[in-house]
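What follows is a single chain, given as structure tokens, in the form predicted alone.
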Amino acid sequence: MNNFSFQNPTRLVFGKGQIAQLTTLIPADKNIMLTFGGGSVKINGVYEQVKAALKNHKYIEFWGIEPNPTVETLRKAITEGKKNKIDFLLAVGGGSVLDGTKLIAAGICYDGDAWDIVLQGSSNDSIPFASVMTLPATGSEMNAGAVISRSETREKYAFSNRHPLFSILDPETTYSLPAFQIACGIADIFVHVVEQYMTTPGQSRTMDRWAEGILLTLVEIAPKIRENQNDYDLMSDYMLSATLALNGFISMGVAQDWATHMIGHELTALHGITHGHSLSIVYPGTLRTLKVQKHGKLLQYGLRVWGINEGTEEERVDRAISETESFFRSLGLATRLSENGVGDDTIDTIVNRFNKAGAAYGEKRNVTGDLAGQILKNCK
């Protein structure tokens, strides 16, 4: 393993009921903003929870934090929250509120545009935040991370700023998500989890093991959330899931890829892909393209995973890519980009834009634009 330093102060309050506990963990004389999304809050009952968990704080609301939330909207909040000088920001919503949340925080505290802080790639200064979480699967309520887009010039990049002071944490509130959404979830969720493990075999008997329970866990629970979304036991195992595959745990002295994201988040910047569904069609192509790289690995992933210990070493390799394609499109994903129209124009300018940021990512960070052209290659 490598040398490394782990902290994670954030706070999970998980289970029924527990968003009344916003009335003891929020202090009295905080002056907070509520940050939302487009308003299913208001369906699940959460808004109304909220509202009376907080009837003796003092908040104001900001609505309109969309999926892959935008510099754009970001600054009037942040405009909002000076005026009003809120000292404390609750999200509620999905990852994509909170990821927006966290860059309002620090853009309260910063007197230039909040797309520098975006730019910088984290922030040196933020008020406290926290979330009531909804819909699982960035992670973003147990760590520092966010990802923020540029509707002006299709831009999309992560930064990180503080962790959440807590996270709440209710499975109940995922009954009413849509289907698809749940499907995303699941896909990024896995690819989450792939991104710190499927790298380079032996380095961690512990993060292995805890990397794989994560992913059988999704495997087993895949298709009976698609027959019954309301049994609170599967809804938890996948809330979790969504935090311990991204909250530091299972990335402990170990290489880390994160090629897929990035090629991800330029899909979604470009054609507005979803995020999770962004995943499962890279995915594939780019365990296509670095088999050899991550050969061991595969072997061990399609053995522990997928029960795959038969054929040659490269008939095993190919399955195990082939079961992991086959998994995406159980969920009703597509796994290709001819399904959803994108072409060569669109590798072509992905190509560019890693070249010119002088990217290199993968756990040898070799994935240049030129080699980022190939995975999207291999996902035609």
Second form
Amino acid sequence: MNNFSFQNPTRLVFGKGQIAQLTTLIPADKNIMLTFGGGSVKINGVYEQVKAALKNHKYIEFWGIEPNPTVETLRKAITEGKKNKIDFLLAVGGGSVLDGTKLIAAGICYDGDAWDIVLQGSSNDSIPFASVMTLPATGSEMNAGAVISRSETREKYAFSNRHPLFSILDPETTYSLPAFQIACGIADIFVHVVEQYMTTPGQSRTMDRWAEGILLTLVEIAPKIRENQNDYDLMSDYMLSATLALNGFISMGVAQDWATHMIGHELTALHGITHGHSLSIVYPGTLRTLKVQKHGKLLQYGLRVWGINEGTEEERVDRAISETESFFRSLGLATRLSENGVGDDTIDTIVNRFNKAGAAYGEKRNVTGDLAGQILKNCK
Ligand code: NZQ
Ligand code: ZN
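Complement to the form predicted alone: the form predicted together with 5,6-dihydroxy-NADP:
Next comes the full complex, and the chain you just saw is listed first.
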């Protein structure tokens, strides 16, 4: 196991009716900006609950943070925030609202253009922020990361800010999610886990089994959620698995990959493909391309997650990869570029972008432009 230093300061407040806790979780003297997406919170009652909890607080509202939040929109919120001397932000919605809010929080403390902070990769300062998370997927509710797009140039990059001060997760808020968003959410959680797991075996038994526990949970609950997404306990497990997959708990002292995410971000930036969907397309191709490098871990994963214990090692590895692709398809997602009309020109663009940036992702830092091109060809 590698050395590590771990701290996650976010307070999780979980369960039915817990949005009411906002009354005491945010100090009464704060000058708050509430941030929202396109209006889902008005349909599912979350907005009313937030307003009721904050009826004695001072706040303004900022609406319109879009999926794959853009710097163009967030600049407007930063200007509003500075003008109104905002000193606390509360994101109410999915990962995009929260990611956008992370940039607003940093941008309010910065004199230059917010895109500088994204390109820098991390912020120097930030006002405090928190969330009411309504979409289990990104883990943004308990991590410091955010992914921001720039529509002008069709770019999408991650940066890190502080962790949220607290995040409220009420599984009942997920009952209103469209089936497609749940499918993308489950694919996103699954790929977060494997990006921290599918490297080399023998690094940490604890991390391996924790990761496999989340994968097994997803495989078990996915078909049940499709039958009934109003089951509280089922949605609770879905919600908590998203948080645990990307709050640092499964990556202590082990190697990480993240090549699939970086390629997926390019597909979203260039074609607007929803984040989780971009991963269901790229990940099977990543495994097909890197199956020799990931051989040992693929065998372990095949056995422990899919119960594959027969055949030659080569056959077991191939089956583990095809089970993974079938799982994504069982969610109703595409797993091939051609299904989304993405052709060779896009592959060339991504290879060029990676080469220009000197990209080197994956646990062996060998996913450069050329290897990313091969992965994409294996996703056709
Ligand atoms: O905008 P509204 O009207 O709120 O509707 C949203 C949006 O249209 C809707 N929605 C959210 N909660 C709902 C709901 N609809 C009904 N009921 C609810 N309870 O769902 C749509 C998608 O929302 P979005 O926030 O875009 O989805 P998600 O949470 O998957 O976030 C995706 C973004 O997060 C980034 C992705 O790249 C993408 O930009 N990621 C962030 C990460 C992080 N911060 O650590 C890591 C991830 O790997 C990911 O890259
Ligand atoms: Zn993701």
